[in-house]
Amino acid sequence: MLRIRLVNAIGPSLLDGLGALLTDAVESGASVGFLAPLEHDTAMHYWAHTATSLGRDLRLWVAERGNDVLGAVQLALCERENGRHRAEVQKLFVLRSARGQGVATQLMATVESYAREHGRSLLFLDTQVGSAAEKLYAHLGWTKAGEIPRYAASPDGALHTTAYFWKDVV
């Protein structure tokens, strides 16, 4: 059974699972801020750094089956006075072996529910144009706001166009 939980601290066993999740995402070509090949130390450093923001302006949910980390997603809360109604969805990852099983859909539903319950009515995110993620967000009712060409590099170093999406969750 899939369990999704809000994580407030990243312990050693979770760190290993998150590191493997990030590595799998980069190896599968996901444009999530890293170039391939992703070094183990780089993945561990990313998650250790991420852990320092948890509970302040960043939330992290992990999807697990038993002791296996299958997916994760982050929500960055805007803390500026004029932006406390919005948040950015970041780093939605699902293991290749768990894709097509509704993990991403459940993670996104959890994020949207949390945002609504905590006074965040507007969510936004970006993703690579033409990616499976772009299709997922459209399927989940997100609105495409536009595109920026040559915005980010894929893991192979090629520049690609990024699409921006938003969703009202009131």
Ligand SMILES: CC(C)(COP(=O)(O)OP(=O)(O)OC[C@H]1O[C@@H](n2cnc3c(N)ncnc32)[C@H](O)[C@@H]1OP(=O)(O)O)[C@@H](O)C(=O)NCCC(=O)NCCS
Given for the second form:
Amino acid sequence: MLRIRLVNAIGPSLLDGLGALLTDAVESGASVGFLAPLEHDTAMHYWAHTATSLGRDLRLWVAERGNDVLGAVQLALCERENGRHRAEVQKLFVLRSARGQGVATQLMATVESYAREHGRSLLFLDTQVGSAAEKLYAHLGWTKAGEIPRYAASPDGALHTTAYFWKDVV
Ligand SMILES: CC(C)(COP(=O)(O)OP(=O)(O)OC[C@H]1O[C@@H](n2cnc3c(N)ncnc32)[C@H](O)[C@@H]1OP(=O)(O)O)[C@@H](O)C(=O)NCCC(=O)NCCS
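For comparison with the form predicted alone, would you give the structure of this protein in the form predicted together with the named molecule?
Next comes the full complex, this chain leading.
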């Protein structure tokens, strides 16, 4: 059974699972902030750094089956006085072996419920044009605000177009 859990701290076993998840996403060619090949230390450092923001302006959910981490997603809460109603969805990944089973859909539904309950009525995110993620967000009712060419590099170093999406969750 799939379980989605809000994480407050990243212990050693979760750190391993999250490291493997990030490495798998980069190996799959997903544009998630890193170039390939992703070094183990870089992945560990990324999650250790992420852990320092949990419970402050960042939320992290993991999707687990048994002890296996199958997916994760983050929500960055805007702390500016004029932006406390909005938050940015970041770093949605699902292990290649678990894709196509609705894991991302459940993670996104969890994020939206949390945002609704915590007064974050506007969500936004960016993603690579033409990616599976872009199709997912359109499928889940997000509105595309526009595209920026050559915004980010894919893991192979090639620059690609990024799309910005938003969703009202009132
Ligand atoms: C994008 C990603 C998170 C989707 O995860 P997933 O668990 O496979 O998604 P789901 O099974 O919930 O798919 C839901 C819907 O998304 C769409 N979708 C998902 N993967 C797709 C693909 N490869 N091609 C086309 N549509 C796809 C489908 O419309 C699907 O609808 P369906 O349930 O009616 O078939 C996953 O492919 C991934 O981790 N990619 C790499 C990381 C990444 O790019 N993250 C986004 C950063 S912004």
